[in-house]
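Consider the single chain below, provided in structure tokens and representing the form predicted alone.
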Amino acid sequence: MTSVAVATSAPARARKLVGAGRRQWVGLIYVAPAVALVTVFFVIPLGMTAWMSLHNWPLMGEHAFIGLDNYFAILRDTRFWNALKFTAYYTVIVTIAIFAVAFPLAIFIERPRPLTNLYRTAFFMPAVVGFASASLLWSWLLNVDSGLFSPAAFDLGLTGKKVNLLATFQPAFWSIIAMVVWKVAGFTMIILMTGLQSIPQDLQEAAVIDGAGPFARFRAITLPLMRRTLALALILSVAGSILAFDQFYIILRGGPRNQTLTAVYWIFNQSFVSFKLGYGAALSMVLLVILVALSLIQLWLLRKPEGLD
């Protein structure tokens, strides 16, 4: 009796195996795509970046070993310091501005009301139009002369004369700050908004009839239920602006005077003005690394904490 079961269950494991090699196989295939695109587009040119980072690489004529003499390089260059503070500072101006602004849209139109639908995408809509299109734009409406602000402000009384935003470091920075936040902090609205959606109904019913008021909801409730939320958002904002070259490159052109030079504008610069390929590699992936890092500090900052579920 044993042995007839022991046989008649050795079929039946090796069609679950034979099963299971299959779906496995399916599922390689039905992965292989993403991983070709990935590898085509991501990992073969970031080692192609780090092996020209090792190189003089210039635009024409043979290229040469160097070893880490460009990253040597890199911490006696001041102008790159430099713009990589001037990020670091845009950065933390413009995320806060970003959440400032979609932070109370996202709880606005979270909930259905009349012309609700209209508002996400009146709101939404700057975030399809391109970086490079947004910017062109806002050189229009910041231009001194045939542009909308400044001769708007003169023509009302406001100023007494017209003003150039862009000829000094204040108004040209909180220029660019403007045009950003009106161009992502929809799209980081959306992303607050699902977070916000996911809160369970009853959590909220529960701590009002408890007496909690909003912002003891909001402190509570809201901000440790949105933290996978929050994080995403704020990952994304992070890196797209360390990330921030159209908008300084198409509207100032690093200035007024170099002060608006980026950390992506700097590497433009030594890549494609100085034809430095090898030098801009290493400064890429210098920008890589402190990315990453970022982006692992901020994912540690808003972990989930243990118990929450």
The other form holds:
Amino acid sequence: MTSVAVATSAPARARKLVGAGRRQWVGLIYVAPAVALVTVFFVIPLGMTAWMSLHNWPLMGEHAFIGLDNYFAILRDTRFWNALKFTAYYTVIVTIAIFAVAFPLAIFIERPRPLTNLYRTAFFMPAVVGFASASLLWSWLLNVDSGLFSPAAFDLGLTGKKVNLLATFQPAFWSIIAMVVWKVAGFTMIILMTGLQSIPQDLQEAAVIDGAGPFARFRAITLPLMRRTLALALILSVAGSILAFDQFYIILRGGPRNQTLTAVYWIFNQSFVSFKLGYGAALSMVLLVILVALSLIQLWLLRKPEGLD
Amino acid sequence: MRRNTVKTMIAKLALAAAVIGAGLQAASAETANIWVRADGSNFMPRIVDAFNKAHKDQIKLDIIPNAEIIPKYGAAAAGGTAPDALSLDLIYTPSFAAAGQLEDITDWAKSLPYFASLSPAHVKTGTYKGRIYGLPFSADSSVLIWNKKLFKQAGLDPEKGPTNWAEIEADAEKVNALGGDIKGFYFSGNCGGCNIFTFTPLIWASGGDILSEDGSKATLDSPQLRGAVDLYRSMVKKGLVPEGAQTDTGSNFFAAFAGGKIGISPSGAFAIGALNTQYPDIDYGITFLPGKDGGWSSFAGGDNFVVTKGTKKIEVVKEFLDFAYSLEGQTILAKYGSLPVRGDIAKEALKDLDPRYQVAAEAMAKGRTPYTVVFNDLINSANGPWTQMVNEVFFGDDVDGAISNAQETMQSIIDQAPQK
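Switching from the form predicted alone: structure of the form predicted together with its partner chain?
Everything in the complex follows now, all chains and molecules, and the chain you saw is the first one.
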């Protein structure tokens, strides 16, 4: 409409605009496959999840609209809130652990030195293993009768008898942390390494000439200039940890005594053990909101301060 | 508006699936599709083959992994592509019937001349609100197995299994004294399904129960359950049970005994076929799961045969089930790992087989199955109250707290179950 109106008053400009319009259409066609993918695999499922969350939707049989009842039920669902609490605890611990391992590794492999490529490959290797396969591998390693750790400790005389690492909370929880760090730290290391490499060498040299020690250089130059990289690594790590499921399902089955049930595990149980798909959908929506909020907070915390380029 | 979108989408999906399904089945209009869980992968193909050879109507069989058959069936039913019939773990029959998913087959079932001799535990779980939705197909009872070779080495009579709780513990202790890798007793200490199958019979045989007859009340807090717990705790404390039992979610349920280093283990009839074919070197005996002072009981497990509501192939399905109930069908089942489900011809079907099957068949005839529409939530779920309780009471410090906690959780799950 507007382009027609413009065309009568100023034909020369109109031709330009038509050209721009056509270019836009061509652009739309180019992104159409991506839009279609996102629509089919994200927007529609998300819409359906929201829709299902308003229903009593059993796996079998008729479903009925119940408004917000599922959400009210969540408020009373203490086991979900406990699962969420455990998930938060796990996320904090595992994120600290991953960064504590990944940062030194990144600094270690950043500059070329003999065998750097070998180290990089070795540290990164576990990241290409799927979470489920890694969990299966570790569930065997951790087995008390036929595994590696307990029998090895026993045979070396470190423990008096074979200790079942998965039987009580602390050793079971820290075994999972160890496994996740082994699996994920390599990936975080690569992200941090690219951040380190993007810091101009002259800044460091200038600081050295000014007499700054290694710790001061790290705090005043490296960390501030890595904000964006850190934000990326942090969001990936936090989001991944909040959605943790495979390792707790495969290695611990939520045990010992249901102390390691994560939020996603609880959603899975409600949906596919109790067959309450509607309730599971409502739980998923709650988790989605929490995740989006957390990511926004992290982006805000790690935003570029005013005045810095 | 949105409701319509969803409906159209489901309809389109269903149509797509139906087209694919029709393509596969176009060869014969009289082919019924049947699903079975992986537990039945030994006997089911044999009986289907035998049926297909002798009949014009055909059965197409799909074998589905144990853990996936329920969600998969639910999804297929929602999309209109459910199989015509399903060999379903019998404990799920009440909840499937309650969901309105199954065809009422009461009249046909009652018209069968041998209806009265079909496994009573199966028929009980197959009945919902007075109507029959499932009939027995395969059966598995729980029994106690002992390793004769280890009994002999320990100076015990290898032909005589334990007949009460004190004997179980004493025998396990003697075997355990052989030392080395050899342990007296084994159970899967973190597996709800395994323990409902092999631990509750100890309680039943002593006169207790974990659920009321109609499944409306949890009755965990009983001296019988407490006594059975004490038996297991005592054996754990004395070191008669391998460390791994505490975290075994069921993967070692059979394998532990089959390794030949365990004296006594509660197990199931399935173990007879599995040991005979896969571990022929293990010399073992089979007896009933005893009560505190004798007597015995068993869990009646296995599959019920259920028909999807509204299927057009119901005649083929009935023909197949009728064949499975014939002496030929029952013999095939028995030969490949299921107990017969027809009491009147069970002896005949088993007559050429390992005599130890007779014990298991007898256990089956008197076997019991808890009746509840929320079996999965209460018992089988790895995070449900039953699984949590067995692990806590066998290995934890607070037995009373664990029992009362489980009692409370189970009751609240029962009370919240959909009442239709």
